[in-house]
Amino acid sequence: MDDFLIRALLAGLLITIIAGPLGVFILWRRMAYFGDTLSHSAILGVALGLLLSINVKIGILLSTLLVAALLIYSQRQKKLASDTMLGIISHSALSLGLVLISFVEGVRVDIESWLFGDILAVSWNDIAYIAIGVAIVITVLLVIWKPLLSLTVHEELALVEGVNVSLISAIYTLLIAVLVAIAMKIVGALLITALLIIPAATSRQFARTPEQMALFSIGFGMLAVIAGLFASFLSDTPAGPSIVVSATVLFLMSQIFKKV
């Protein structure tokens, strides 16, 4: 197997390790649009990184963390409906990022790779960066798993049990921001949420416990990455979208299996 395929496969499999468990909470808490908002803000991070002449990865991480903090603050204020605020921030961040990129001079910006991913261009340095991010996210997620699950099931009951709901929700939001920052190269800003939601929705048909659902979500995500890369290699199709299409096929198969 060519070296670039090995790197792409490793990067994709690493991402699914955290996309799986984070995705099940997005599904349970009905936060799909929340994930879209954070992923769209990553384009603004690309623009800031290029304009300020800093590492683009750092720019993406800073912008997603900033938007995550803004979302947490806006949720507490409750002056606007949450879906309204998410829509405003999501499209404003994406549009502002695209406008700022147009001012970048002397650098060729492949905006399509940032929007739809370019997993085949992943380097060993990128894999090291992804691996560090995955290790941090999975460690923090394991620490907050029980309180996060508790507030997901019943927020008021979690408060009675002594769970710091605001803190746990903020940490979870920041974990999604970190995932977006490290997954941009894999599936792009417009497809990250699909990688979070579709494997989680597929695993729901087979899991009997929250932990099983998280593990099955990781497994289906890995199958989607392997199948998507294989299809991309054979058919010369874009790798990121091919992974998402593979995840969709697995979901449809799970629905047929359920009916049978």
Given for the second form:
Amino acid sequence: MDDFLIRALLAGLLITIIAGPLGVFILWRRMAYFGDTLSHSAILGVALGLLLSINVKIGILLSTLLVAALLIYSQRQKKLASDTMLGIISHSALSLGLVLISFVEGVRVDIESWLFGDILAVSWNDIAYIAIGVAIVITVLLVIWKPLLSLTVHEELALVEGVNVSLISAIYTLLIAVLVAIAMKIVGALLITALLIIPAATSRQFARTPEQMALFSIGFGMLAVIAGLFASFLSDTPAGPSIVVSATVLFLMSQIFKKV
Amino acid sequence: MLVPSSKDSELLASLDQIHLSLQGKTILHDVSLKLQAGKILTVIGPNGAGKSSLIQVLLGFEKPQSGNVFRRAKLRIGYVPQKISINTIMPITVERFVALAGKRKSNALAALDETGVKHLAKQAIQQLSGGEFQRVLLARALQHKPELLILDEPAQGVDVIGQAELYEKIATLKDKYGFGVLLVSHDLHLVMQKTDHVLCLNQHICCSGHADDVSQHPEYQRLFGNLPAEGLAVYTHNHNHCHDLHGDVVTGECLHPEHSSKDHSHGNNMSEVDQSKSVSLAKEVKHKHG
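What I would like now is the form predicted in complex with its partner chain, since the data block earlier showed the form predicted alone; can you produce it?
All chains and molecules follow, beginning with the one already shown.
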């Protein structure tokens, strides 16, 4: 097996470890659009990184964290419906990013790799960066698991029982921002939400507890990464979209399995 | 199982001249109330009277424009919200749902046992009926060892017999643990029998007092018209007797013509229906306890 394929597999599998549990919460909290908004804003980060001549990874992390903060703030105002706010932020961040990238001189920017991922170009450095990110996210998530679950089930009950709802929600949002930043290279800004949602939806019918659903979601994510990468390797299809297609096939199979 | 009298008068929380308006519309005007340990306060009022907002203010979720909200320091509140729906995409059992409030698993089972729904522990929370769900919510509130229990329309979507049993359960638990109870409802005749004090709310407090006084109050009669006055009286009466008398006797007594006239009956079909409901209810409850 080629070295680049091993790196790609490793990177993909690492990402699914956090995409699984974060993804089930996205489903439970009906936040799919929210994930989209954060990942689209990462394109703005690419532009910032290039224009300010800083590391693009740092640019992405900064922009997703910034947009996450903006989202946390905007959820506290009640003038505009939340999906309206998300729509505005999501598409303006994406467009602004694309416009700004066109101003970058000298370098020819491979925009497609940022939109759809370039997992086959992952370096050992990238893997170290991803591993650190995954370790941080999973640790924080384990710490806030119970209050996050409680406020996800019912926010007012959690509040009455003493959960600091706004703090825990904010931390969760920041975790998704971190995930987006480190997963950009794997599946790209447009497809990250798929990696969060599809394996989580696939695992629903097999799970009897919230934790099972999160674990199964990791499992299905890993299957999708493996199947997608091999499909991509064998038939030379784009890797990121192949992973998403594999996840979708797994989802469809689970639906048929459910009927039988 | 009487609560010591010293604890009886202990003030848990109070509202003092609360004024709340949302988007320029007055929701609550000059509302005051006191919640004491071991006492049941029932707030009744028609839809849109501001009952839920009252709870929101008391819990601190809404900030009133003027007036004082007092909650005793570190007051533990058990809250039973109006019927809530849980996203079906979350796999969660009843036991786990209750345990979210507490520290250990065994507590959840004990609490479910106490509210009479231990047999549902392994079921998915989304499959419960209205009445079962209320009991599960009650169990979760108990997990928190509440000093004050707040219930928002706990009888919604629960049939008449289930309602009576639920109220009976709340009263029993109150006697056991000595917590104060705030119960909010628009459904009147079943609520009032165990309550210590009734507030009739329609943005402002129309009238207050003991259940029987309130039901005779002209403001109350104007608000609720012909509906529950007879039902209320019938039920209170029934309760005093249902353990002593046979079902037949209760029926006879409740349909006594003297009784209706005493209660300013508006004498339409609706109240007839209410009466017969209450009567059969009393029988049913007696059955279960007998």
